[in-house]
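Just one chain follows, in the form predicted on its own, and it is written as structure tokens.
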Amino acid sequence: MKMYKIAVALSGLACLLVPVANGNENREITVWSWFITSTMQKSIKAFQEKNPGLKVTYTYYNYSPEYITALKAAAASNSLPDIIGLQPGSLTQQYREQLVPLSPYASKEWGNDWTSKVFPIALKQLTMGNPTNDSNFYILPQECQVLAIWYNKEIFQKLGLTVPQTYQDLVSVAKKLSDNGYIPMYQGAADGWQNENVFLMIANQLSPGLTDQAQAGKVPWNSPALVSAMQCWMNLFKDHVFQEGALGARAYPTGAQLFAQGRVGMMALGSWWMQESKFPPPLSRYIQNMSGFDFFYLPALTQGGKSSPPVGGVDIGYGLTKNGARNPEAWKFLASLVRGDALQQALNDLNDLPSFSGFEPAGEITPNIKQMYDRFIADLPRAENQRFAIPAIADALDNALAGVASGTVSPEEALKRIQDVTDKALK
């Protein structure tokens, strides 16, 4: 999940915008997300040269907190924008009844078919906790992501490091990172977000799925693998392999920018983390071409285990509000986002990887770049769900890692804790 891009700290700039409901002023689009300012600008450019007469009007806010606590104000109020930036699953449907339909849309658009062009861990994600027998799509997806571990090769090579192919590789490697000044593998904890992420590499190491039947109720949360999975994350912080203070520490702005400067040997990201070599300088100026820069998947943290699958999933995705369904223009733009020139601007600035099939980036794009690309793509298909259907179960994970990061809550504990929210929720 990417929580977003060291060149958009600029919450601060945000603003509420209310939706123009009749009238001519209704050739206004309105839309709020996460999604970096300087890349959406380009999509809106895109769109609106080819849809004269139109205006996009976009409003940024950084993920945690702002953006969150401006979609529940707006939603209190009945006062949300044309088009909103979700995730699927938990984020989406605490917006569900906001939010219209959106297959008739589609299908209209690209025809009946128009699913099968989805990547399969993309479309598994985009009905995942709508109620018994709703099989409606509430968002759509605009990108997908590959979880993975990105480390410094330049740092490494100076330190005559490799990648870690076991755990006491990795903590060996943390701690000669930490004994040469830098931080060894950056965890922003006081994000649940990026916590949830570093979980679901261990969980489906040890057992592939096992959290999606966990959630859905078919196995407990207290299954051995699951224990397995928390202490292995307990121990991250026990051993040093995350730095001094990570439970206080945020990953973006904060950690992503100090990767981005050096300063940091490894961190836990996705796909993503390409778009940093698109940025000018002074940003840019340690990876430029991301030749600096590689990533491998969570090496084996049990003896005789495997590393890491591919986690991911969808990225952002859009959906359209009821608002937004006034607005007879609205649709056209998320469509643009989704499947058309809005999307392909954001893939020539590498924000992340498609959702649909036959879209590639365009441009400048390195050879190091492309092949970096060209191994996220290959591993998309295979990635495991990274996404949680219920809110209330997302909230209780994030609540029982940070409990068992800090050492207040045992894993057999923490994991009690989500199970009694499931069986809650569930019924």
Partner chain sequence: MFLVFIVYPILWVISGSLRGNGSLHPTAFVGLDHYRQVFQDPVFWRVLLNMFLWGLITIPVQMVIGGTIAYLIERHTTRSKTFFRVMFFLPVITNVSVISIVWSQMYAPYYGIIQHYVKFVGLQLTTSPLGDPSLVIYALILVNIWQWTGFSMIMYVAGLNNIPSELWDAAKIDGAYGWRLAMGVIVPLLSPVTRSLLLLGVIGTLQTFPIVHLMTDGGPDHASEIFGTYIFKQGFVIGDLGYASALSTLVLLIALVLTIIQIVAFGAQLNPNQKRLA
Second form
Amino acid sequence: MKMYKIAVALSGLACLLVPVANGNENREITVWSWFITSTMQKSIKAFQEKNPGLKVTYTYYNYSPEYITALKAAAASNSLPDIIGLQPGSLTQQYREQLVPLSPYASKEWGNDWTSKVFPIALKQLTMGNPTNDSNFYILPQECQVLAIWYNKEIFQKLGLTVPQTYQDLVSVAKKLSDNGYIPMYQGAADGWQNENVFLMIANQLSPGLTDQAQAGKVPWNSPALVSAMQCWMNLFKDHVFQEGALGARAYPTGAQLFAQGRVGMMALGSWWMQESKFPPPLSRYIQNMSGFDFFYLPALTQGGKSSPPVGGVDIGYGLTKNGARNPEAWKFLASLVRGDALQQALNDLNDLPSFSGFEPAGEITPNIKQMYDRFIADLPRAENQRFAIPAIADALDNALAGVASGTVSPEEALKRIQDVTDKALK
Amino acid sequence: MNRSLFRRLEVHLPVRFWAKPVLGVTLLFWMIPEIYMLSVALRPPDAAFDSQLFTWPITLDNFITVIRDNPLLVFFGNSLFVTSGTVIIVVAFASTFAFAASVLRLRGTTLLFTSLLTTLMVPVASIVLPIAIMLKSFGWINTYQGLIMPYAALGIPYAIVIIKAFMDDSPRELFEAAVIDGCTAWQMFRHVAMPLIKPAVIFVAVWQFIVTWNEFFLALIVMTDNSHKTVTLAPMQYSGMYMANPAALFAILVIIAVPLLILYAFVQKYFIAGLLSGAVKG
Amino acid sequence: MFLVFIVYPILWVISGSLRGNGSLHPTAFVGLDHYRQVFQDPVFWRVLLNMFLWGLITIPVQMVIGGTIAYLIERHTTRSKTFFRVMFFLPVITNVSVISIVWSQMYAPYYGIIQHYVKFVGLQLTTSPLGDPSLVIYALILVNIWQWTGFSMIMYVAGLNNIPSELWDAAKIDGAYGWRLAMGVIVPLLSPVTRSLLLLGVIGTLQTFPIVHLMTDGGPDHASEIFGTYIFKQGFVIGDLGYASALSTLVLLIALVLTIIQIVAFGAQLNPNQKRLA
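Having looked at the form predicted on its own, could you now put up the form predicted together with the partner chain?
What follows is the entire complex, opening with the chain shown before.
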């Protein structure tokens, strides 16, 4: 150990003195993403074992502001790595000019019918925001997610609560949780993405797919169903379903941490949250094998309405940059990430759901986790879209939701502001 | 209100009696966030966000985790190199420039000074892209000079403000005497100005050290390669979306802050030097 | 060489502000369009107000607290001097990521730190100031003051130590004690430090970014938006570099005006012959 440290120190010193030589015989593939390092290292190891002579160098960034800053700076100065992690829609669109279309690669690798193996929601999201007549895929999806409300089973049991079926149920469950010193439903409402997720759950139970049409300019944002969704959103705050002071709270690290510790009754997260059970060391007894947790979809928030359908889509995808297209080995790793050994490793860590059908997590997966996983996978094919094609619209929605929640803007006024931004963006 | 309170206190009670209690109580409140930070770093992960200031038992596991998972020595080496390089350049340039502006009153320095100052005020987010483009064209991505040079450029104006204030404040007669004695500008700088502004220079050096050590934005875009990364880039893996480990995050940030604390604690006593030199001046 | 690192980015930004909305490289020349948009944007005015409040509150409060602490430490402590100097400076060297998390926990109602202790006196916080549009900017300013007062303190410590000791003696012989000594003798003597702090305070205010980004990201609904976060949002998240550049250029202009005001206002005092009391 000591020797190792000394060696590290010496090599550190050596780095100070000599510029790093690039003369190693390993051919290198460079990857940037916000994907968890420990899991990515397992993926890389699996890939390198199958492909001797190739070396993958992974650079991790936090998503914001780190990753989007690094990506933009590298794109502006033409120093992007071979492969970059991206979300479909707005983020991919910002880098479209630096990316190469991937369909030819995919067809060559997996045959022409490869798209039939991709979950439909993922396929639909891949071309979101493309200019008309451009049907190229600039990223391929690695993982998909389904949004859901997670709840702490043990707390529910202790307080004699059941999964809420109606809005009245939800409000009374929240009240009971609060009365017993728990946070009812933790909402990190300072995070735009968490508000978007809940709003999309609501809007899609009132009228599936309506937000999609609204962001495409096909229906106005102040359609009655969306106004009603906005009111439901406001009520979640007014009726104390969300915790007090939610607007000043963040989902990560605070919310996720409190939830895992057993201080929170419910929280809107998604299928990716299962991975916490694999983190070393376990955060709490509740999270070991996920035995203390389960999930449900938001119950109907209006009289006689339906509960939320699954909402979701691509969690993370990867694009091949123009630099990467010059590296003949880069595609191999990308292929492995989205539909190969590297993906398998990520699934084994329960990172999220696959985008191609036919994969199952392997290794130490308990029956409880397996049944949750299977329920998510079963719901994924009918998931409604959660992504936005134009960042300005997503940003406008974030602000509108925060404004309505804080009571400074009426639902109608807030929706009108989104409409203005949408009109301007689509012009 | 504050003022009259002060005055009333003063009438009844000399300052020296209440100075320490006031300082102590203020400090106690001031330290609450710091105590909480240290306490979180010493907690098992499942208690990280318990609302008590202290929890029991404490554990060193978080420190072990972050030391085990990161080549911290390499990162520390890189940071040390970049930071010292920057500090040396900044101090050398800023003190000579401040001397020129304040004592020699070279023509045009005020203009230069103003323009330098103005550029300092732009948020870093606005200049990240052009700096990235420039560094790329110099081939300086993933090099030490790629960080040292922009840091120095951004640090110098700041340093000049401080050193110049002290230089402006030192007695002119000393410089005039030196001129009469036939000192060259350089001799005057070394033997007259330097001793006078030593506290300011030390201050600037410490300040620059802290800022550079903690700087994050530029390090992020310049050092993309693991062997060149500085310590500030290590913590983000513990604060990410999907993978939050606050206890480990706090632990690594405590480790990063320790060298700064030691440096500062060691150097702050040199501020006394100013007092002494003032007395000698007569 | 050094000018290159400052001048090139500035020119890049200014030219970017006059061109189209390319998300990476400026495109065609569009003249002053972006500026027109900026002035019509209610968020811009909100940002301006927030920045004004930020500077107006942060700078003097830090000076007063920092100066008082420095004075008490330097004049009225002996053996504990180092201890106090180090402890009050700690927040300055504390990483912003930690500060943001800790303070969010402090502000949080009923799972927060403050709540944990005030409940013993029967108080129940019902809302987080970070989630209240009318309070959020003040809550952030408080954090900023907490973090940077140690910096003002150490500047004043250095300044106090730069005052020749015979001045103290002379003042005492003249019968100046306590409050009168402070206001009549020390404050004027520290004016160079105060001027530096004012200038640095303005710089710090305009450059504020990470603490707000991490704690509220300018929210809720732009209530705590400042230049740093808004420029970042426009340039990096929404991808409208032209607009972001126009904002940056306006910051530059504001900075220039403020600097000139300071130089003009303090110009008389910059005359070295009038300045010293002794």
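Just so it is clear, the model here is predicted, and its values are computed rather than measured. Think of the rigid core as the biggest set of C-alphas that the two forms share within 1.5 Å after superposition. Positions refer to the first chain, counted from 1.
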query: Residue shift check between these two forms, rigid core fit, S77 Cα at least 2 Å; finding: yes
query: Core-superposed C-alpha of K108 shifting 2 Å or more between these two forms; finding: yes
